[in-house]
Every structure is written in C-alpha cells, then in structure tokens.
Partner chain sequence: MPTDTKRVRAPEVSQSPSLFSCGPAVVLPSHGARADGRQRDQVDVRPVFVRCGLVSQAKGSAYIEAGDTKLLCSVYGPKETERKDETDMKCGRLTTDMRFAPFSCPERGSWIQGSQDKNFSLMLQESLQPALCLHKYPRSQIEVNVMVLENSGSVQAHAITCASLALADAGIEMYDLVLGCSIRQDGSSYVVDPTYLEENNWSSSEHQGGLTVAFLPSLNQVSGLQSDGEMTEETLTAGIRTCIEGCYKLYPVIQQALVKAVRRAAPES
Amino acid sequence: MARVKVSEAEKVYILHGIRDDLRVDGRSCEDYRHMEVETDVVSNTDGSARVSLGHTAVLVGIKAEIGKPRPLVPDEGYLEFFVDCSANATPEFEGRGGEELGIELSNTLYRVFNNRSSVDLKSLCISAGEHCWVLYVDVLLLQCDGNLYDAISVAIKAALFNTKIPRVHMSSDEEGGKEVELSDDPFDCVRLNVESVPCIVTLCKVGHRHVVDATLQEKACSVASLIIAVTHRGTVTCAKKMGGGSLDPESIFEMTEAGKRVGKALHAPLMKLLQQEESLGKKRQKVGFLG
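For the form predicted in complex with its partner chain, could you give the structure of just this one chain?
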C-alpha cells in the first residue's frame, strides 16, 4: 500500500481525536468519505464501473468469455479476478512494485466470492461440461488514498450489476455436433442478480477504538485491521485480519459487530443508486473521469 510517514506528534493527535470519536476530517468513527459510483464508463467491456472514495479511485471492467467449465463443477461458470496496481497511483507501483499488493487483493477477492450464494454460478452455464461463461473481473487502481478493499468491492458490485451477458443458445450443426450461437439482436442480454454480492468493510484498530474507511494517515497509526465482507442479509463471507499487530478477542468481536452493521447499511443505498442510474437510461449525463 502507498505509505505516508507520520510524525509522533501527528500520531498522538490522530489517536486522541479518534478516542473522542472525532477524526481529522471531521467524520465520526463509522462514517465513510464521499463516495461516487458510476457505471458503464468503458464501452468495450460487458460491464464496468468507476468508484471514487475520497481520493481513492478504482475502475472495474468485466468481460464475459465462453470457456470450459472447471472439471469438478461442470454445471457452473466462474469468475476470475485480477487487480492491477497502476503506476499512476503511486511511484511505488512502478514496474513490478505493485504486483505483491495486486496478488494480495485478488486472493482476497477470490476468498470473498468463494461461496454459493454471492453470484449464481449455475446461471453462467451454457451446456454442462462443455461451455460456460467465464467473467473476467479486472480491477484497475487509479489513485490510492487508503481503504482499497471497500472501494474495490463496491466497484465490483456496481460493475456486475451493469454487466450485460449476450444471450446464447445451443444449436446442432450439419455433422450433429453442438454449436454455440449468439442471438442476432445485439441488445438481447442476460443480467446478473447482484443482491447477494458482498461488500467489504475495512476496520482499522487505532488506539482502543476502530475506524471505518481509514485514510493513509490513520492507517499509519494503526497496527492491525480487520476486513469483513458482508452481504445485504448480514452474513459474513470473509473475515481477515491484516497487519503486523495482534488484536484482543474482545476488540475482534466489537469490530465484527460494527463491520456487519456498517456493511449491511451500505447495500440498500447502493442498489437504489444503481437502479436509479439504470432507469435514467440514455438521458443520464455521464460524468466520466474529469467531473
């Protein structure tokens, strides 16, 4: 992660503020920064979304390709995640510098989506054992100002909502073999149900309290953080402790409870916003990257 150097005096200032539920930018401990979500920003993809959370900016593009299903689950499609830390974000990511962070982020995403109900994989099957849809979810980090997991998970949810998979049907050709045929109408597509896609909440332990959506300065004052992926029903699909410090079991219980509360509250406004954006259709004014 991009690092900032924080002096001892600044650390004490941040610590004391958080102890009194007042962060440097005036937020309370469980408030998010200003978040902007926009879908359908890249026309070459089947689904895309851009999220900016404070100064963190993330772009997700999803492409659907036809592939062979995994041998153990022949009647399901699958998702492949790849996170690219672009050198635009910070000079540390130049060349192979961002590779480690990118691998860590993609592995966490695999873990978050490694369950039956987040995405209905059976709907991605075209013909069992032969053809299925593979969704390549590519995440690009444009700017890095802390709290990457939250921004990435919201962007993935928005991009999956925006994904339009072309409708296909199987037909048999002259020799009796099966062929996949795309429907003639380019706008005939299948949409995914993203109700159960989880959102990740990162809670950083600063002093004796935890904060949601930490900036880089606050992260520099914390020794350990907990990320927790929560669905709209309140089930936890992934919990992971990160950082080089240790946590008290009691604070972990407090943090999971707060994470569940904050995560659950994130879903309803997000779905409302996405549906509203969708309903505007052609009349929507695209903000893009310079707005």
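How about the form predicted on its own, since we already have the form predicted in complex with its partner chain?
Chain only, nothing else included.
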C-alpha cells in the first residue's frame, strides 16, 4: 500500500482536527471526497467503469466467458478477480510491491463479491453442471491517494451495471448432445441485477475517532482500519480488520455502525447516477480514463 511520511507536528494537527470533526480538507469524519463515475469506457469489454475518488483513480473492465460450473455449486456461475497495480500510480508498486498488494486486493474482492448475497450467481448458470458464465473482473489502479477498497468497489458495481452478457440459446445436436449458441444481435443481451452488490466502506481509527475515506496523510496517523462491505439495505456481508494496531470491542461496534450508515447512503445516489448516465444513450459525452 502506498505510504507517505508525516512529521510529528503534522500528526498533531491532523489528530486535533479529527477530534473536532474538521479534517484538513474541510470534510467531517464521515464525508467522502469528490467522486466521479463513468461507465462504458473500454470498448473491448462487456462492461467497464472508471472511478476517481479525490486523487485515487481506478479502471475496471469485465469480460464474460463461458466456462464449467464448480462441482460444489453446479447451478451457479462465478467471478474471477485480477488487480494490476500500475507503477505509474506510485513508485512503491514497482516490482514485488505492486504484485503483493494486487493479490491481497484480489482475495478481499473475491470474499466480498463472489457470494450469493452480493451477486445473483444463479443467473450466470446456462446449463447446470455443464456451462455457466464466468465474469473476469480486471482492476487497474491508475493513481493512488488512499482508500483503494472503496474506489474499487464502486468501480466494480458500476462496471457490473454496465455489463451486457449475450443471450444464450441451447439446442440439441443429432446425437442428443447440447450445443450453446450465442445471439449475434448486440442488443439481445442479459443485464445483471446489481441492486444487492455491496460497496466497501473503509474506516480508519485515528486517535479516539474514526474517519471515512482517509487520505494517505490520515492513513499515516491511523493505528488500524476496518473494511466493511455494505448492501443497499445496510446489511454487512464482509468485514476485515487491517493494520498493525488493535481495536477494542466498543470501537469495532461504533465503526461498524458508522460503516453501515455511510454505506447505505452511498448506494442510492450511485444507482441514480448510473441510470441517468445510461438514459442519455449516445448523447452522453465520453470523457475516458485519460480525461
């Protein structure tokens, strides 16, 4: 993870501000930085999205391919995650540093999204035990200024909303075997229901309080963090503690409640924005991830 060095005087200034619910950039403890979301930015994918959160920028592309269901769940499809930490985001991502962080992010994303409570995996099944859709989710970190998990989760939800899966028709050959036929019509596709797809809220313990969407400077003053995946109903689907410090039970309870409150409030404006952008159709002005 990208880090910055903060002097003792800067730490005191940040700690006192957070104590009084006034952060360095003017936000309160439960406020996000300015967020921009754009979908359909990569042409050779089935769904894509770009998200910028402050100076953190993430690009997500999704490819749908036909695969074989897993033996334990023969009537479900599944998602695979790969995170590429670009060395352009921060010099710390060069070599093994970026590779280790990418594996850590991929494992956490798998726990958050690849379950029945997050994505309707049964809708990805084509023929039980034989064929299913596998969604390959590729995440590229373009710029890093803290709070990667939140930005990535919003980008994945937006990309899943934008994903168009070709409609499948099953037919039988002369020998009685099943054949899979994909529709040639680009408009004859299936969309995923992303209403229950969670968003991740990262809360950092700074002093005696906790903050949402911490910058790298605030992260340097934090002893520990709590990552919470929250659905639009405020249900927690996954929680993970990070950092070398400890969290007492009272802090964990307060941070969980704050995460549920912030996460639940994040879904409605995000879905409204995605639906408004899609309603524009070809009139939508494309900015692109280099815009």
